[in-house]
Structure formats: C-alpha cells, structure tokens
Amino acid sequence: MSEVMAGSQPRQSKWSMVGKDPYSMPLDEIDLSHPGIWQANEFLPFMERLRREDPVHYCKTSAVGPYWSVMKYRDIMEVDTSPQIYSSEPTVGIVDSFEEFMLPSFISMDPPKHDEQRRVVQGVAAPANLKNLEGLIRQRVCTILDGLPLQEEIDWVGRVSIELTTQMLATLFDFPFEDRHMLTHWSDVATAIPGRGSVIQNQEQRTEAMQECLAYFTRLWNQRVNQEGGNDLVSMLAHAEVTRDMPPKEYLGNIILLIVGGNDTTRNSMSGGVLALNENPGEYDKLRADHSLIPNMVCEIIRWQTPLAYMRRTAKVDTILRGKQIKAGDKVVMWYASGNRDEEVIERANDFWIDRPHARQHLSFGFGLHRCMGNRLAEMQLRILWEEIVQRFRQVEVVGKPERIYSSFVKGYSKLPVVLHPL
C-alpha cells in the first residue's frame, strides 16, 4: 500500500490517484483509499464526482481490496445508525489487518460489549469533569502561547497543536508528564503507513512500538489496580468489572483508541483552523471584529477539517443502500469528509463560514452508538485556544505550504509554518 517517499512528496505507485483528473477517468477506477491524494490535498474533486454521479460507489480493485464508498450525508447517517446491518467488527480501518497485528478495542466492537466498555471511560468527558478541566486547559494554553516568539517563523503543529493535545492526554491518563511525548509517538505509529518518510519503516517497528506502549501502560495498571479508584482512564479500566480482566491485547487496543481519539481530532483541528482562516481572510476579519463567534467557529473548523476522513463498517447481511446491492462481508466506508461537503444537507458546504447557522450539523464526530465520546472536550480545547489567540495576536499568518500526513484515514498535518503578529 505504501509509496516510496521522496522527501515529503510521495513517488507514485500504480494505485495512486495523484495528478489524475477525476472527471476524465472511468468512474469505477476512482479509489479514495489511496493516501496520495489526501497528502497532496487533491481529494475534493474525486469526492465531488462520486457524490454527484455514484454516491454509493463500488471500488472493485485497490491496494486494500474491494470496498464500497458512501459519499452523501444521509446515507452515511443511515449506515452509522444501523449497527444491526453494518458491523464495526473486525476493524473501523479500511485495511483488515496490519499483517498479524490488529488490536481489539471498543470502537471495533458491536453491542453489548461495545456499550459496556465505552461506559467505563465515558465519565472522563462528562460535563462535570469538563468544567473541572477548563481552568487547567486555559492555564496551559496561556503558558504555551506566551512562550512563542513574535515575528519569526515557527511550526504551529509542533509548538502548539501537538504540545497542547499531548498535555491533555497526559492529564486524562494521569501519565508521567515528563514522558508525554511518547503518547504522540505511539499515536502516530499506530496510524502510520510504513515507508520512507514515515515514523516507521516496516510493520516490525510498529509491533515493537506497540509492545513498548503496552509495557508502559501495564506498569501504570499495576500501580493503580490495588489503589483506590481514580478519575484517570487507566484507573477506570483497571477497576471496572467489565474491563479489569481484559487480555493484554484488548487493553492495548483500548489504550491506543483513547490516545488516537484524544490526539488526532483536536490536534489536527488546531492546525486546520489556522490554515482555514488564512485561506479565507474575510472570515478572519469577522473573527477579529466579533470574538463571540468563536464557539460557532470551532464547530465549523471541525466540519471543515474532518480530522478522521472515514470510518469503515462491514455488512452483516445482504442489504440495499441507495439501490445498490451490498453483500454480507463487504467493506462499507463512510467518507465523513465527503458527507461534510454534501450541499443537499449543508448550505454552502464548500465555504468556510465561521458564523454558519447550525454549525454543529456535521459528521466529523460520527453518529449513533460510536459517536465520539470526547466531542465536547475537543470543542472546549479549541474554544479556549482561540479565545486566548485573539487576545494576543492580530494574526497567526501561514507563511509556507502545510505538510500533510500520508494517510486516507487521519486527515492532518505534520508541519504548518506560521508567523505570529501581535495586536
């Protein structure tokens, strides 16, 4: 599946869609699963053609095998809210396994086991806990922003987005603060495609990193299992009846799920929002004129960015979706990044519009029983960040081309060069 990386630009493999015109190629040859068009930021026209001409699209041949693409908002909602037809097992990724390495976790489970395990940890994002975290988040945001140099180029991803989300993850896990960079590393490794230019070169390196993660979190489990139950995620898993006897692989799977879920969505929206405002200067002017738009803008940033481009399901039974016959066992991929651009449901869907009415009406957090449990925490972190940015800077100016992640799943950034201009 991987392409050979040349610097930050991938050299095309036979599967790549990079540089191709989606409107001149045969419809059945369009393959959204290949990471090249996502890293090159060329995916939008492909999605647009499929929405218009073949919104439930069968890709017969790809590097990941045959799969269905579900492109429109209401069809995605139907799949996402029908677990009796579309299963989350064995995985929500488009690849069935990374060779011998596939981790069970509650996002890849159906009821009742999914519901039981999710219930154990969802209290960490309960309203009362969020209220307790708000002051800490603001303090950290202020410290990070006040430590940034003015009028010189910095990398927003490394200095702000990664640092803020990693500090939050360390708090949620009660993870040793001095080792928090390891959480980012494990998150990146878990979702990376091996190859030159990637954080891993092969599957063996992924397995080694995941074993390192399991060993570290097993030590934390062993420290906490005999202590009085705490409010951190490790303690919650260690003390709950339905998770305290999990096999190690399932424990690791749930830890990785919580790390990736807490890292990628918020981190890439923090970077994506800066880029969107720079690409739409009229919206940046609106923000400068009216800071009360920030909560609504946060929802629009999350729609616009769509930090996870898709989720996959597997058909449990033969079924029909928009007239297409889907067979039991078929892969069904809900392209949230496409549903968020569906103009039948979302007005001016291709515009970044910070005072958009009904801005929460997006698919980025999913729907149904797998809806992201940390959605309100992600929104709060982004809100606080922008509340503090506008108190300090006239503009966070993007001064170079963003470097995007080589992935069709995580829609994110590895680098975003900016210059901070004071008020």
Second form
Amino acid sequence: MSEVMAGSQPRQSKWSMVGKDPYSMPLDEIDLSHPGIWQANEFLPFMERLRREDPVHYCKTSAVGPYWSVMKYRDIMEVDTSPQIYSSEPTVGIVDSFEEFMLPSFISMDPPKHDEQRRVVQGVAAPANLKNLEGLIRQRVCTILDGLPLQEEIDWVGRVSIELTTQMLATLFDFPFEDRHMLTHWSDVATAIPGRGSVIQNQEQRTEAMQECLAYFTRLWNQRVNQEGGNDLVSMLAHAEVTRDMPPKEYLGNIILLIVGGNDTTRNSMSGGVLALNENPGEYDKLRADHSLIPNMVCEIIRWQTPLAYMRRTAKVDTILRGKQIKAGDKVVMWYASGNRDEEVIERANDFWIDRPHARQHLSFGFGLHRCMGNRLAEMQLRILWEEIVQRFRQVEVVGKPERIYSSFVKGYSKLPVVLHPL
Amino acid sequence: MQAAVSNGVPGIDADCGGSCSCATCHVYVDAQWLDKLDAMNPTEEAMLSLSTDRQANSRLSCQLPVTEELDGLVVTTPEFQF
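Would you generate the structure of this protein in the form predicted in complex with the partner chain, following the form predicted on its own above?
After this comes the whole thing, all chains and molecules, with the earlier chain placed first.
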C-alpha cells in the first residue's frame, strides 16, 4: 500500500463525476479513479453500470493515465490468482508517477521475493499468535468503551476506531506507547492526496513525514538488531536472513505497508459496521436478539465496507480477459468494491445482511499469494469490539452525516458522529 | 473441501470457495493415504508455502477431488486456518 502514497490526482472538476447520472454519460468517460465520487459516496451506480455493460472497462483518459477496470467477482479472482500474467510490480496503486515515493515493499513484489519477505512477518498475525493477544485486545476495548460519555455526541472514528487500531499497531511493532499517535499520522500521510483539507499540502510534506518515520524506526531497529528474540515486527525484520540487510528504503516501504495495512483498513470497518447497522435497523434488531451472529456479521461488515476499494496489477504479457485484449504494460485495476456487489456471485449483494450465508466469501482481503496477511487479526479485533459493544449499549446511534475520505483506494471515514445509548 | 463445507465440518473455512487461492481449507493427510493423492500443482504448493502451520503431509482440501480410490481417506484439520 505504501506505493499508493503517490497520490497525484488533482482536485479538479474536469475529472469529476460527482452529481452526474451514471447513465447520462458515454461509457468510455466513466472513470472510477477519481477520488471525488468515493468521497461523495456515489460510486455504487457507476460500478453497477460497468458490471452490466462493460465489465472489463478501458478508461483511456484520466488524471492517472489509461487503465483497465475489472468489475466482476470471478474476473477479479482470475486476475488476483494469475501473478504470472498480472504482476504486482512496480506498484499496486493506481498512480505510477512520483518515483521518489515508490517505496518497495512485499505487496508490490512478485514471487519469489514477495514470498520470502512475507514469510518473515506474517507469523505476527497468524492465529496461534492471535490467541495470545485476545485478552489484551479485549482489555483495551473495554477500557476505551467504558471511557466514552453516554447520551452525548462523540466522533466514533476518533474515539474508538482510530484509538483501537493504533493501540494494536503499537503492540505489534512494540512501538513506544506514548508516541503511538505518530503511527496514525504516518499512515494517514502515506495514503493522503495532498491539497486543501488534506493532512498534507504537497509532496514535500510527505517526504518529510516519511523521513521522520524512517528515522524513528531506524532507532528501533538499531536497539533491537543485536537483542536476542523479540516477537515484534521490527525485531522480525532485523533478525531474518532475507530482510536483515535490506536497504533503508525497502525497510521504510515494508513498515509503511504494515502500518497502513493494519491501520486504515480495520479502522474503517470499525466505523463502517456502525453505519451499516444504523442504515439497516432490522439487522441491528437481529444482532440485539442474537449475539452469536457476531462472527458472521464481522465478515459481512468487511464485505459491505470493502475498506480498500481496489488493488492494481500490471500486465506482463499480452492477454485476453472477458474478450478484451489487454497489452503487456497495461494497468489493470481490480475493483474489490465492485466484485463484492456482484449479484452473479453474491446473493442480494447490495443488502447488508448479518446472517448472510457464505459470508466469508468476499473479495475484501484479495485472493492468491497477496491475500491480506492480517485478515484473522482484523476479524478478531472487530469481533471483540462488537462483543463488548452489545454488552454495554442498546444502540450506537449515528446522529449526523459521516465524512468520507477523499480517496479511490482507502474507502473510509474521517468522522462519524454518534450517540451511545446504554442498555 | 466441498464435502466438508456441505456437511458443516468445522475447521474448514474455504473462503475462496475452492479456487486454491486462500489456503483456508488446509488439512493434514494421514500417512497411509499420502501417495494415493494426485501430486500438488504449483499453485497449491505456492499457497501452502505461505502457511504458518505447514507440515510434510499438508494439502489444500479443495485440490483433493473425492474418488472411489480415496474411499476411507483420513485427514485432520489444523488448529487454525490462516
């Protein structure tokens, strides 16, 4: 995800489809890469039209250059599981300019290097390790929820979603707890699109923040490189044969990947679940009546939210997908957010349905070698959060419009005003 | 895998629905059955190589079609699917 930081899309209306009827424009003008329709929450009907009329869609002109959009579940599956045709190099972000920000990390590598580096760190999010973390996570969830004021408006994103995911990240890195807000900051900066209302105004500010991140993590590396053991991510990278000599840029790339991967995603599912239940009061009733639905509901939340809207690949060879001729070098974007609403595979795909059958079958984690390595950790954090919410609150009521992030990649919220009603 | 999912056998998640692309239908095959199975294809090998609980007798059950010859096959599920 680090490479996605090269956000160069200008906030200009030329590319914007906000407020337009998806059926009013010629097909070839539909451009899902523009962050505006994601922030305005207007992407669904455009995706639906493309799934119906042009499921492998070529957008010739956009702010990020020409690219293919893959809209259907099964096609996405095919692309995701064919790394020999669709490469993750040089980047999995839609923008490929700004070379200086193209940090190498294993998400943007093909086998064998991807496999080698991933193996070093994935144990931290493996279920055996998660069992040890469950008690700690629950304790933190309880502390946060018990500290929230009742019957007055609070921001769920800041008070709960960000706080919980950041605490978790600090634990996985064994990062100084008092400085943990820096992790949130670097995560936000890494994927931000510079401009008004953004956390950064220009690319220089991003470079500055990334240098600061590297300097901080280099100190941690130096402290730990000569210490035996250490189950944290920094020690793992510093000790493993395949990563201990990696150049600073690659270290930074992998750190940013782990920060964004572990932060933005679960954070937005934590907020998204609250919103989904409020928009579907019947489902909230089902939850209140039967807490054993929580594990299934968690999968449904992750599908419904799809916290990362897409991953990009680059064709290595000329190939054909659903009859379309894709040339070597072409950008191919798998819109997970669309595949997760594909009625051909997912029944009543636009409905939020907490006891949905086969809820685990969704695209939010991707498939194949690059499948999200934190998927079990994400599910566990969300499960514990909801188990503790239903013990305390009759409703987490959304009382105002959510503010959404200006990004076609990170699909999430910067604000969600809620009021907590006790049992 | 399909047999496990259709019969609600716990411990087989099969998130990808049998496409050899998630490794959540991981099983350990009893020794006497190992050489009766078809050899692994490169995709299964690659997915299993990223598993944290892989053992010498690990297979992805979506890649084990049930045949007459496999009648009586014994497999164990790992403690976790990842």
